[in-house]
Structure formats: C-alpha cells, structure tokens
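Presented below, as structure tokens, is a lone chain in the form predicted on its own.
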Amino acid sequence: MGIQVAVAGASGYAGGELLRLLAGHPEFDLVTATAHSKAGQRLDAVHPQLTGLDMTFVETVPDVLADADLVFLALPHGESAALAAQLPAGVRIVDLGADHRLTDSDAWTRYYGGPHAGAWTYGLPELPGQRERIAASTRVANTGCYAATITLALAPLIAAGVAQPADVVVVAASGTSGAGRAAKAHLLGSEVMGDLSPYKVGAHQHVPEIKQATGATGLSFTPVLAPMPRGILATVTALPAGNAADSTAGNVADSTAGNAADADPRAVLARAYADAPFVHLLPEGRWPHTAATLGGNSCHLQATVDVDSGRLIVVAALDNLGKGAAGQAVQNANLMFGLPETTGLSSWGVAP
C-alpha cells in the first residue's frame, strides 16, 4: 500500500475537493474520511460527484486519525489546533484552516479571537525558500484562498523592491464556496444570483496573513461575493517604489511617472515564477479570468502599469477550492513526502 491518508472535515467543499484529488493520486491512499453531522453517511451521498468512491464518513476523533501517515484538517477556523495536538508527532499534518498560519498572536486575537495556537510552516511553495521548509516539516499551515491569490500577485514585487509595501489596494471577487457549506440565508441562490456584494470591508481575516506573507505594511482589501460557485479574481495595485509617501491625489501621476517606467511588474513576475509549475504569467494582452482556472491547481497572472496614476497593477485568478485550498494542500503534502510537487495535480482548468 501507499502513503495512508485521512481527511478530517471531509464533508465540506474543500474536504470534497481533497477527496476527489486523493482518489486519483498515485501515491496517497485515502483510508479515512471524517465528518461531524454527516458521520455515518455514505461519502457519495454527500458528494455525489464522487459516486463510486465506496466509503462512509466516521466521527472526527483522534483515534481514527492517529494511524495515518498524513492527515489533512479541513475543519472550521479555530477547531484544528485542539485535534492536531492529540495526534502523534510522527503523523504529518496539513491544516487547511487558519489556526496555525499567523506568527503574530495579537493579529490572531484581533481578527479571529481566542488563544493563539502558534505558527506552523507556511504552505505556499512559491515563496522564496518555502519549498525546502515545507519539505522539512511535519506540520504545514495551508494558505487562505484570498491570501494565496494576492500573495502570488504581490510578494515578488515587494521582494524585488519595485512596489511600495505601505500602499497596497486590493479588490477581489470570490465564489460562494469560499463561505463554506453551512446553510446561510445570504448565500441562497435567489440572494446571490444577479448580484455583487462586498463583505467584511476593512476587516477581513486574511489581511494579517497577506501582510505576513508579502511584506506589505499597509493594505486596503475589499472582498466581493460573486454569483458563481468557485473562483477568485483579484486586482492588486501598489505604488512603484521610490515615490514620495506623502504624494497627494492631485500630483500622484506626476510623481510616479518617471519611476513607473523603471518598475516592470511583468519582468519581476516572470523571474519569480520561471520554475513554478502552477503559476502562469499570461502573454501580454491576455488577462486572467476565473473560468480558465476552474478545477486546476493553477494561478494565472497578468501585470501592467496604470497610465494615469502610475500604480503597478497585477490581476490574479485561481480556483479557491484548488490552488486556494485542496490543490495547494496536496502540493504541500507532496513536498512533505519527497514527491514531485505536481504529483496527482493538474495545472489545466476545465472548460466550458
């Protein structure tokens, strides 16, 4: 048999996507899938897209997970830490929740509340040096979906010194699966269809994670709920480095014009992701859209410089359940077990 794998919280959307990927993985053998209210139900009754995968959900308790070589935790935020603490040290864990992403306990308390469980290795392989850190770890904290999208767009620009970290503005739209599977009135089809609505404006919980991962020091983030099941499209803008921080709205275009020509965001992204199998800088003139990433583990990027304001603009798209959650988790697990990070994953989307 191969590497024995268990998924805790497998009845949700991210858990279901994990099950789908694991069912086709050549090295990982899915042996246990747990749930809370769905315990005792057949897996394909909850996830009909997985008809033919003959398993039954069991209760989420440490004993049923302890014998696995690898455990994915796809639990609500705040529930992973207690369970992980009860698993043997030799069990490798990838946590899809937020419990272990943040290094700053004050930021955890401010955005999530409750005690901080401590930070694990951050699970975004495309950050410099992070593949090696993940490969050497037994505990990895998967990224948030918005955080993955925005970090891939922004981190190389700040690291290269071409973008000012203190003035980053992001507007990003996400599909409804990002809100989880629990029944909520504002996510009913009749509420969502034909509508775009901002939420958690100025106070989204991914802000400290994005700042931690990118080096941004000032971030204004507006998330928007879009009438689609899955996908994220983020527009990330930042002032080019070298401009006066106190530029006024009236003269910002004049003050940035000279420097914008020297800050080529496309060149920076091309260098950063030259060897990244799942991050694609699109040909000039082509812009990302969510449908192109549906079902894949890829992130599509495009960049330019605003001709009026001189701000750097990067647009990023990915599948929030793929590269933003389950696909990223499998990519991290591959590295943890010394496998090629592409094993069992596809960069290609499904269309139409």
Given for the second form:
Protein chains: 4
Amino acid sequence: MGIQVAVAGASGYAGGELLRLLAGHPEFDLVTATAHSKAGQRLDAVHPQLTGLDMTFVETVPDVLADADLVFLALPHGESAALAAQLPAGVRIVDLGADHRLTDSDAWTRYYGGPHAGAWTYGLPELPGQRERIAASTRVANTGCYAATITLALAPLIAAGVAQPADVVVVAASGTSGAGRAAKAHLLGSEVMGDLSPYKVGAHQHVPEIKQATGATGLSFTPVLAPMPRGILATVTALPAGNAADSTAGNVADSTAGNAADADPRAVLARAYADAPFVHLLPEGRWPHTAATLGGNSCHLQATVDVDSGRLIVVAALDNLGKGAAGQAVQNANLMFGLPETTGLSSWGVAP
Amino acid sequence: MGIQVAVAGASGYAGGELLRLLAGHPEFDLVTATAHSKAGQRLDAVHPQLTGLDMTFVETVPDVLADADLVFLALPHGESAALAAQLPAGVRIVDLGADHRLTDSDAWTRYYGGPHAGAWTYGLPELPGQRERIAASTRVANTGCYAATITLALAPLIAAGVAQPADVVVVAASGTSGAGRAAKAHLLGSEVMGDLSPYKVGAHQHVPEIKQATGATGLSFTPVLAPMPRGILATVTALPAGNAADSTAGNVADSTAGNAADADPRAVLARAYADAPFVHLLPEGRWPHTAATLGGNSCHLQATVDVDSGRLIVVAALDNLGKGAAGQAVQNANLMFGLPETTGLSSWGVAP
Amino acid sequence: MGIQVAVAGASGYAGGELLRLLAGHPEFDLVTATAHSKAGQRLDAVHPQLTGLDMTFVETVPDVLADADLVFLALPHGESAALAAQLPAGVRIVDLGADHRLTDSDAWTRYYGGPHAGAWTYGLPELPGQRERIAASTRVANTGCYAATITLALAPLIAAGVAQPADVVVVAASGTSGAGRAAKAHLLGSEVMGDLSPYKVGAHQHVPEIKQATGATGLSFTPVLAPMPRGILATVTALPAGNAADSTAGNVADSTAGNAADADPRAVLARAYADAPFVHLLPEGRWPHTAATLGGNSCHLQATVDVDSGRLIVVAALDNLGKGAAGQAVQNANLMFGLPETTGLSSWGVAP
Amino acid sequence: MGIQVAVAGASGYAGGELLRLLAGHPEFDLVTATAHSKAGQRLDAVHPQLTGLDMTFVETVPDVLADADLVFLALPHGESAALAAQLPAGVRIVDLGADHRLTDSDAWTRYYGGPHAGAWTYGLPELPGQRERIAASTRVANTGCYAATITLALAPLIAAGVAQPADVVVVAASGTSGAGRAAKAHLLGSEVMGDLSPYKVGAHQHVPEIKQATGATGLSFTPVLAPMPRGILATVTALPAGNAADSTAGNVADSTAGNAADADPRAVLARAYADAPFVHLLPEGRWPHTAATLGGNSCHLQATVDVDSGRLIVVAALDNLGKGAAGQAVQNANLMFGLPETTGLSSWGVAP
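Given the form predicted on its own, state the structure of the form predicted together with a further copy of the same chain.
Full complex below, order starting with the chain above.
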C-alpha cells in the first residue's frame, strides 16, 4: 500500500493541478479530496479535465484528513493555519497557502492582517541546503508562485555578491489562473482576452516573501495579468555589485572589469542549479518563454548584462500552477518521504 | 533494454508531442529523431518545451531508422509512403500522415493527387475489432485528427442503425496547431487571435476518410480554424433512422416512438465505449469542451436529440495533437507491441 | 440641438458599445445613461474604453427617460417590456432585448416563460420591406445576435426557393461577450481561453426567433462559446430545393441541373443585398471570418454548394456587439429618424 | 475637393490601420495606396476588415505619390529615406518608419547600420512645444510605438526634475502586430497564444530613440511579446530625484519629504497633459490596461510611488497600431494641415 494522501481545498485551480499530478504519481495514493461549496460533487464535475477519476469531494474537516500520511492544503490564505493546527503531528503537511511562509510576523500583520501562525520550512528545494531541511521536516510552506519565479532568478546572484540587493526592479506577468477560480467580473474572459492589466502596483502582499527568499533589501515589484490561463514570466533587474548607481553606459565595462568572470550572471546561475533537475539555464541566445513550461515542473532561466544601463537582467519562466504551486508541492512531498525529487513529475511542457 | 524507437519528421507539432510522450514512456526508448531543415539542431532548440532532453536531430534517411524496433512517421502527406517502402519488414511502423489511410484509390487520387500507396490497418483502436487488427499489424495508419473526432462520435450510431448515413452534417473547429508549423501569413498570431475562420468549405480532403471510417454516405463537413493552439470540437448531426427527411418538429416524437430505447444515442455510445479507456461519454447534462482534453489522450462525448429538428446531435472533443495524433500513435504502438493500451499515456487533461 | 438620446441598462457589454457609437454619432446627443448597481458611477469607471467621457450613470427609472427623443433599452430579457410600457408614446424606442421579437406568444412562453409583451417591428433592415417598416415605427425590436447572423445568411435563400426550409442545420460560435458581463465561474478567462464549449445543445431559446425570421420550418441550432471577446461565425447548411433528402452525392448535379442559375446561392445573396451598405457578399474564394468585422457594423457572407453532400453552405460573420446588437440598434434608430442608414456607423473592422 | 492623400507600403498592419482611419477621415481623401508584393490586389483582399473599400494597390514608386498633398510612409526601416528623397518638397510627409527619428547619427549607425538620413521633426505632439513644430513642418517622423508609450509616461517626470534620468528601468509588453505581418514561424498563432516571450533583451534598437525622447541617460528596456494582437503596456520605473541610489526603503519618506508636492508624479503628469485630448491620466486607483485603448488614439496613464523601494512607477497603455503608429500619424498630419488635432480620430477604445 502506498502513501495515503489527502488534498484539502481541491476545487480550485492549484487543487485541480495537484489532483492531476497525484492521479499519476506512482507512490502517492490519493484517498481524500475536500472542498467547501463543491462537497458532494464528483471531482470530474468540478475538474472536467479529470473525467474518469472516480472520486467525490467531501467537506473540509480535520477528521477526514487525520488518517492520511500526507496532507496538501490548497486553501485560501488564512484558513490553512487553523486547519493544520488540528492535525496530528505525525501527518506530513505541505501548505500551498501563504500562512506559514514569512519569518517576520510584523510583515505578515502588515500585508495580510491578523495574527501570524509562524513560519514553516520554506519549500523551495533549489535554495542552498533547503533540500535537506525539507527532507527533515513534517511541515513545509510551499512558496508563492511569483516568489518562486523571482527567487530562482535572483537569489543566487545576490548570494554570490554579483547583484546588489538594494535596488531590484521586477515586472512579472502571470496567467489568469493565478488570480483564482472565484467568479469576479474583472476576470471574465471578455475582460482578460486581449488585455494586459497591472494590479496592486506599488504595494503587493508578496513583497515581504520575495525579499525574504531572495535577500533583496529594496524591491519594486509590479505584477501584470496576462491574457493566458497559465504561466509566469518575470523580468528581474538588479544593479551589478561594484557598479555605482550613477554609472552611465559608458563606464559599465570599467566598473565591472575587475572581476568579470565572477560577475557573469550566467556562470553563477549555472553553478547554483547544476544539480537541480527542474531549473534549466538556457543556452546563450535563447530566452525563457512561458508556453515552454506549461504543464511541467520546470523553471527556465536566462541572464545578460544590459548594454545600455549595465543592469543585470534575468528572465525566468514557469507554470504558476506547476513549479509555481502544485508541482513544487509534490516535489517537496517527495523529499519529505525520501523519494527521488522527480517522482511523478515531468520536466516537459505541453506545447504548442 | 527497452523497445528502440525512432521518429521521422519530429520537428513539427505532432512530432514534438510524440517526443514528449516518448520521453516519458516506460517501455519505449527514444533513440533517433529526424528532421529536414532542423537536422543538426538539438531537440530542445526546436521544441523548447523539451528543454533538458539531450538529443540532436539527424537527417531523415532510411539508414537511421532501419535498426529501430518501432518507427513513427510524422512527415508531410505524400512523403511517408516512399520512406516506409525502404524500411525492413520487421520494423513496426505507425504513420501519422494520410498516405495509407484510404482504401479507395480513386478517392486518394481525387483529393490528394498522385498514385495511391495502398491502405494499412486503420489506427483507431476503438472501432469494433480494430484493437485486435492493430495488435496483429506491423504497419498502422494513424487516423487524421478530424476523422478521429468525428468517427468516435458517429460510427457507433450508424453501425447500430440509430443514425441515417445519408445526410450527415458536421462543423468542426480546430486549434491552429492542426494547420502545422510552416510559417504562413494567415496563421500568424495577429491573424488568428480573436478570429474564427472557416476553410476548404465544401470540399475538404478528409471527407473520404471520414466517410470510410464512419459509414456515412453523404457528408457536409465544414472545418473552422479557432483561436487556440490545440483542440478539436466537432458538432455532428445526423437524421435519426426511421425519421423521414420531410419530418417536422411536430412528428419527431411519433416517428421515433417505435424503438425509443434503441434509438437513444447515449445508450449506443455507452455500449460502444464501455471498455475504451480513453473515450468518455460524459454524464447527461455535461457537454464536451476542448480545454478539458488538452495534453491528454482522451476523447469526450455527449449526445442528444434536438428538440426542434429531431436530429441527433453528438459533440466530441479531443486534443488534435493528443488523441488526434501523437497520443493515438502511441496507443496504436502499445497495441502492436502487446503492451497495455494505456502505457505511457494519460487520460487527464492540463487545465485550466 | 440634436436628437436627445437615452440608454437604459448601459453598464453591460451591448450598452457599452452603444455608448461608444453614440459618443461619435453626429446627430444623436447622448444625454442619459442608466444602470442598476452601477448607478452613481462615472461611465468610464465602468467602461474604461470610454475614458474621458464625462457622464455618470443614473438609476433606471422611467422619469429619466421620458423626455428623450430616443431610448435604447439594453436590459436583461424580461425587463424591457415593463419599462417601455411606462414611456410616452412619442418617445421612439429600440429594444435590444428579446421581449418584443416574437410574434408567436406560445413560443415566447415555452422558451422564456411568463406573459408575452407582444411583437414590435422586427429590427433587421435588410429583410425585404423592413427598412420602410422600421422607418414608420416608433417601437422596434432589435434582433438577437445569433438570429441576425443566421437570418442574413439564410432568409433570402429560403425566400427565393433555393433552400429547403425543412432541415436546416446551423452551428454558430460566439465570442464571450455574447454571454454577458455578469460574473460567472464558467466564463472566467482561465476557463474560456483555449476552449471551445457548446451550450444549450438541442434546445436554445433563440430557435423560435431564428425560424420566424428565416422561414425555416425545421432547425438544428448548436451554439458554441469561442475563446475571443467578440464575433459570431455561423455555418448554415440547408438542402437545395428540389433535392430529395435521400439524395446522395452522385445525383446532386442532376437534381439541381434544371435551374442551375436560379439555384446559385451566391446570385441570390448578391441580389438580396445589392443595396445594403453593411452586408457584404465576399468575392468567390474568400470566406468570412470574425476578426474582419470586429468593431464595425458589417456582416460578411459567402456561400457554396458542398461537393459531397450537395447541401448549400452559407457562412456569415459579424460582430455580436456591432451588427449583432449596438450597431444594428443605431442603424434602426437612424431609419426611425429619417437619417441615412449609415450615419455614425462604420463598415470597417478593427484588425488585426 | 479635400486633401489628397497617399499611403506607401499600405499592406502591413500599420498601413491597414492607416487606411481604416483615412477611409473615415472627413478632410483627407485617400487616393493612392501602394504595396510591393500585393500590388495589383484590391485593398480588401489584403485587409478583409476593409471589405467594400473599392481601391487597388499600386506599386511603390515615387511617381504615384508625387501629386499627393500628403504622403504617409509605412515602409520597412531603411526604405523610407530613399523614397522620401525623391518626392517634391511641397508634399507633406509623415514617416511611420525609424529612418528620420534619431538626431544622433552614431546611434543610428550602431543600432540600424548604414548611413543616417538625418532627423525630421519628432512626431509626438504631446511633448512641450512639439505641436507647434509639427504644424510648421513638411516632414515629420512618427515615433516608434514603444517610444511613444514610454515617452508619454516618463518625459514630463524627468523634465520636471521629479524622476532621475540615470537609472530608468522599463519592461514593456506588446501585442504581436508590433512584430509585423511577415510570415515567421515564431510568430505563428500556435506559438504566441498562451505565451509571454521576451526578445532583444539587453540591447534593443529603440533604446536610443527612447533616451532621446525621454531624457533618460541610463535605460534598461526589456520588451516582451504578449498573446494578443494589439496593445502596449509599459511599466516604467525611475528613482525619485533627490533619492540617492543607495537609499533603502526606510529613508524614502525622508529623502522626498522636502518637496512632496512637486514630487507627486500624478500632479506632474496632470499638468503636462491638461490640454492633450488623447492622453488620459486615470483617476487614482484605476490603472491603465491595454484593452481599453484598442482601436482608439488614446494613451492611458497612472503613476504611484512604490511603498517598498520608493521608486516612481508609471504605467502607460496604448494601441501600438493606434496612438503608437497610425493614429499618431493622422494626428500629426492634422496638425501639419492646420486641422483640429482630433479630426477623424477617436479617443474611444473598442472593448471588450
């Protein structure tokens, strides 16, 4: 008998992707899926892409989860902490929500409001030493989808001293599934098709998580809703270390000449992800694009130094429901159960 | 050592999907991928969704294919017959092109031109007795994507005497990947986004295949290009058997009352696909839609009797690159090698 | 001072398009726009494409409409009749809803429920004699968007005796704006992008209107939701007159040989729309597609005889919010005020 | 008789939009449209959205343009200078290409190659004093679509001393029509739908024009191809003046406290565009999005100060074929002929 798995809050988009991955996972046996308003409905009535999966949603209560070996929480922010507190210590939990990501309680209160439930092991296995920490944990907080994308692009460059942490500028566009499945007029297909729409400009609740995970100390983050169901493309720019802010294009070469090899962002990223099965630094000249990551668990990266400004530019692409949510959750769970990290996951995207 | 597999013409869209499926197949070992203008390039330079797959395209010549146990041909129509003729008899071949689908040489010449290469076993396992024929074959002609969709919807109804074969009307819309990867101005994103565009109206080259596979004797088939990369939705209507063509709405109930049970199209479809793992008749009230089949090997079906006209209406949805091409090719190959039909394939779609 | 115009229910998609057209109309002065939940908001807060239009929604009550010369009603089905009954007889009214379209009270009750408000002049100026009837009317019922598309394609062929009315089969796909602006989960961008989805298969409430307007006596109508904001593409097929339903492809030529010239559907359509500024029969070989009609008031048509089945196939494309709703409403209003039919309207689409 | 107008190179996307605008312009009479490979074809065969416009493309040679009062050049970069040199001095010319935009010949040679044709009056009427310069010119260089968007967002802030010119970071996404109409495989609908794809990262040929027009001295500009036909959304960030580059979030308030009123980016933009009919600073809380500008000649703007980084963030949206190309060209031409700037143009977008 395999590892018994339950998913709480499985009627949303991340939940649906998790069900899909679990339905094909060779070691995890999906035994329970819970929902709120959809309780009592078949899974494939709510997720028609799973037509033929013979299971019914039950109510989200602790009792139906307590016997599982592994529980995924795909609940609205603020609900997972309360539920997790009622589960036995022996149940391993991966929380796809934000409740346990932040180590800074003040930041939690400022951006989310209410009391802070405390931090769990941060679920991004590609950070240094994090695989081991996740493997040793029974509680893991999956990263946010924007945070995962930006952190994979930026954290190694700040850690290596190649990028300055002080003036990071990020513009990241996401497919609409990142905005959830609740019926809202501004998310209607008629509104989003053909449209690019920025939101929460100047003050996004994911800023503290991104700063915590990347090491950035100053961050301008502008998210944009893009006319596609899935995918995040993050354009991350940072000043190169040793490059004064008032530098102009003319003296970029000089200011970075001292340690050109070390400062090569591609070399730093290549080293950082040499053993990461799901993070791919593309060959020079090829840039990440979201469609190549759809449905898979990969993050694609590329980096360069801007000719005019001297800024480092790193672009990262991933599937917000895959490596940005459900895929990463399964990857974390694999580690927590001593399985190969790649079990039941694919690097390949579904394209075109 | 697994079964050695080669794909000829793997730089197009069906070829790319085939590579993706083979890269995850537990019994087939992808050893060779050929291309024409892309020979010498890495697979993931041409198919960035396969980033990390370490293999290079070679030229499409018989020598590189002859040692394989299994060859998939994903070549332009007219090229596969010539190549297949040069491969050893012992090599099992699945042809994704049209060259060997038609049994009627005249129809071939009329719609495609040139000499007819002769028919191979028709690769739609869900037709009665076809699984066994495919399993016994070394040469299989994969069905066309439109033909697969329409045949799964209609063939059982004509075979059961529930639908008249004489006046079938089909309108089917396909995503743009069905139109191929060659650079053509009318297929530019700027042209197809926001657009529905019919083509080859009144005379499509797939009509003979559809008639051959469904048993229809009179067929009006109108294909439409839809603004999405993948997916086919076919709306198939036929007159109910025993319903004279001049019937009006008022007498529909009467004319079909005699054998209402037999005439229920849902019952016929349910019986036809009771053991088919990839063809799903949806519960009453739910209609197929393409997004639910994206990336999987499923065909979703639903049927009803039109209140006003009394016509049978069957709607079928599938992924034109999945069950309509590459997925079906792998399904056929599984059968040819005595493997479970579902090996390396998934029923689940990637949605949203 | 120009003609004083009010729009009731202007916060939806058809209402927004109407406001856009009225804002550029040289004779109509938009003086009042009403809404329900949006009352009190600026027009451009609700319709950001009208940014700069300095006007505020007021509540939808008879008083604010009674002084207008012309009132457009863009209300949910069932609400316009009640409101119209409270407006002075001298106010000219164009109703974009369904309340006054049907002449058959039984059909109204069967498909919509409730008492029937009675028929107004049917607002499709391109029907024979209809321009004059509209010009003489103070109450006009705008056609539904599907009905407009299908009627323009089919009515002349049935009227000319070229198409049989008994067994018409229509599949028509619409952009999502046709489904309205209310927040519904199945209309979210995440759901509709990449998706084709049939709905109300076998029993659509527009069937009686389409039959009334086209003269069809038997109609199979299947609507499909397409992944684009605007546009309708209707594929309309009918048996040629004189062609028995049990005919097969072989005898089509014979059965129609007697009066080939009369039976040419293109010739019939060319005659029917010779003087219609907004209905364009395309040159042979070019087929209508929706993007070419976006934002304009045109309907594009093409017709052929199917090689295999002998059926007549007519394809029509228009913008469901333009010629299918708001554009047509303005065209009707122009006629009602003795203005040139084309005043303030454009034949040109916005493409790509 | 109106002003006689010719369009050279009218078969592309900007050319098509220009034809649409000219077909509805009350003062400009479109008399000639030229093309290269499409010469001899009807305009509506190439631009089906103009079905009914009865005119034929002629070859692009000076003779057919020399008698016009006004010539628009919508040619590939590098071709307009040669053609313009052969036209009489009295013909007014608006060049939609890049040939005459740059004042710096070195920058031209570095980014475009070949000899520089010299600068014409820069065609962005909203820059200070530029309306008058354009009105007095017979030769005007229309701005690039990215440059127009970014300049409208940024130039007033740098000019007012509110934004530092040294470290500007821009990420701008464009619909696919900005990439032109030539058949290229990476622009196929199958590739671009569902995809966000950065290009020319770190070295884009529009950087010199953007710096020239905005006053920026250091610019990181990353363009992204977005899955929609039209629209540009630019996210422009700059350090506030007086805010040293090494500032961190903590001292932002202090560093800008001295002249908070002056530093308000919204106030600066409101002043700059108080009299501009097509540039709309949105009310606080509403952010620009591209769909609201589709088909119109408007640019929508919004600005804020980032809570975390203290950077100024300005977002601008426009239609790359409208205010970014053809609409702006007509606006410039209106000024050159002493017409009201708004003649034949609309502020309203076509949405949804």
